[in-house]
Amino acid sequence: MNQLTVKNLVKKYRHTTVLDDISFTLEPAKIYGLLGRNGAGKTTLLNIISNRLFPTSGDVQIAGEDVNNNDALLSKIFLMSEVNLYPREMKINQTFDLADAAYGDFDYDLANRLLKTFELDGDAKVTNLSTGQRTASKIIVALAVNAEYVLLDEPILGLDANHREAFYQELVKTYQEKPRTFVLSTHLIEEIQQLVEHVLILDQHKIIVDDGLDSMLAKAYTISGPTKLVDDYVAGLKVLKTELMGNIKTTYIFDDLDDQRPIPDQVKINHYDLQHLFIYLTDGGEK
């Protein structure tokens, strides 16, 4: 496998920027989640690297090479996205068949066994399928299908409590007996911290968060105490978010810590976790 990169990638719809200058790398074998608010160009992002959609300027390119209307590359790129692309008369299984002649090496014995896993009939016409149901046929598709990338955008929309558990455990045991690369891009942050490695942020149309997951988090701290005590102590720190009951302050950062940093007595540390992190990155934050 090689690695897929996306470089000063931009798209414009007349004055409207979706996407500016996006530059990232994908790393094969790994799962990413790309977050982002209502309107932050995630699904745009998802549809040009799997080229439904051409950017402005910029490009996608696996080991050097430019997808663009490169079907030996863009076979390694699947997508599954929120919309239904198969015509109204076809069969869940026909959409298996349409995945092996586009691929090849469909993985039918998982998706027949994922059949049973998500309570669905092979035989039923996807377009009479819940929302629900029809989701779940196609993470079917996208865990059997025989690609290198493997795009999930809004992978859990309709699912319930039981089937959104299903999913994960399958994506975690199809990953480790045929490793491949994944991208989620799910609003449902808190359910997939425990899935991916690598965290990729879009905010106000710009990637501002690239980095693995452990890293990120390992510079999420609550800072809290007697107001005066934690104002001194996270000075010159990037403070996202502050909290004031009576006299006592809480902040959030996103930042190292200093060991040589003398910490007082009355002064609590603690970490938080990748959706309150998410939360206040994205919403304004502080100077």
Contents of the next structure:
Number of protein chains: 2
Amino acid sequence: MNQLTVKNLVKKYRHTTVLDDISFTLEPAKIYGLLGRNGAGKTTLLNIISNRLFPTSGDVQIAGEDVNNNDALLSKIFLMSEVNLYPREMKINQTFDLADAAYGDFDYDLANRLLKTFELDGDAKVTNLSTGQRTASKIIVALAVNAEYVLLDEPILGLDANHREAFYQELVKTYQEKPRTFVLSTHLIEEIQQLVEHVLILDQHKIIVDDGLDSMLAKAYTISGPTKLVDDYVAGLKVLKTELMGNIKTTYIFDDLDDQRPIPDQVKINHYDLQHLFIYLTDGGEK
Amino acid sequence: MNQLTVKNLVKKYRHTTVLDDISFTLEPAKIYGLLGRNGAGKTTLLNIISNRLFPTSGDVQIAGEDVNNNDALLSKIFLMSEVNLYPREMKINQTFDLADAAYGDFDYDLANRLLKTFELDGDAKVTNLSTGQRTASKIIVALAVNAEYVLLDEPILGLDANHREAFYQELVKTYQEKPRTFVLSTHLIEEIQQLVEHVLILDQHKIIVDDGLDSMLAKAYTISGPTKLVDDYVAGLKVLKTELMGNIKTTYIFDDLDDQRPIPDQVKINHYDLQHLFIYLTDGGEK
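What about the form predicted in complex with another copy of the chain, after the form predicted alone?
Now the full complex is given, and it begins with the chain already shown.
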């Protein structure tokens, strides 16, 4: 299996720049979280990677070759998107056949088992499904399709907590049995923190974070205590947010923690989670 | 302020029972979580309470009086729903005026501040908004409307993590300044656990839990350790789910924890969260 490389992607619509010189690499057999606020450009990026949209400039390569109009390479990339591309009369079972025809070796056993997990009838027409059921039917295709790069754009739309949990468990299971690359683009950051190994954050049309999850979380910690002591300690560190309650100041840091530095007794250090890190990084600084 | 009482509500459509003898009470000045799987009947229930739908039998009372067609009582109840009830050309600002006309004393100061929080233009037409923007515009009305009972049906649809966090913070703030009753119906259970004081769970068209959050969570704990010891300890307790890894058994309990009972050294007790409790309670037993 080969790397997928996104190189200097730019996408402009008249006066609007949606993607502004985006470069990153997707490694084989890894689970990525693609995070961004509404309107940051996530869907456009995924559409370009899967050749549904053309970039203004830049390209997407697998093993050094441009995927654009290269059917052999494009058959390694699958996109599950919010848009419903199926004809009106299509049944869920027929969407499996379509994925089999396009990508080969569709995992019908897995798909049929997942129909039961998500309480779906394979003979139901896709257009007659509720939002949650339609999402579930697309998840089944995305987990059973034979592709090395599976891109999931908002894969939890309309799912209740039980079906979201089932989706996360099935994703991990199929990934362990047959490692391939998944890119999860979702607003439910708290829930996917346990799944993703690497995080890409798209903000204001640029990639602002491209880092391993563990490495990111190690840099995300709060320093709290008496204002003076906290101010002294955090001098020179990147502070994302500050809270003051009486004389107790809490600062949210995103920076390397220096283990060698002595910490005053009254100062406490705690870690915080990916969702809050994301919010503070993309809120446009302190408010 | 007075209690709102739901009494023996039944709603049937031909051969389908959507609500099966539902009774509970909403206290003044309390935040409720109304939880249920897709199709459990939550939206129907909220529509009946706010008089948008008629029940097959049973009624909704405030201070012992039926709210049905009682304008004085209905003006105490506001429903924010997924359905868009506004005419095509309506601007966000005009939805504020509508809420003011219907309920009086609309909090325009709060609404105008929240327009900035959610990055909305008050002169924008509701039909031109994205899903997340439309949700935000409805949240503003729901937080600024002058009603004693504010029912929120899926109030986070399409919101990114930043705007969800802003919504939760603003809800707590307005609740503290002017206590009234909120009912939050949502699938994002993990996120609202910090907000709600009381939980109603609707499953298979019936209320299966009507309890304070703290009381519920006190009963939600895992017992894990060597199989034999765990089996002995949990005998007689309500077990929602069991996991086995080698000889280590983990059981998810929903029952009173007996502090007096000695716990074997090798057995560990941990609490688990509301979202998982909900999933295990509504998954139809062990799978």
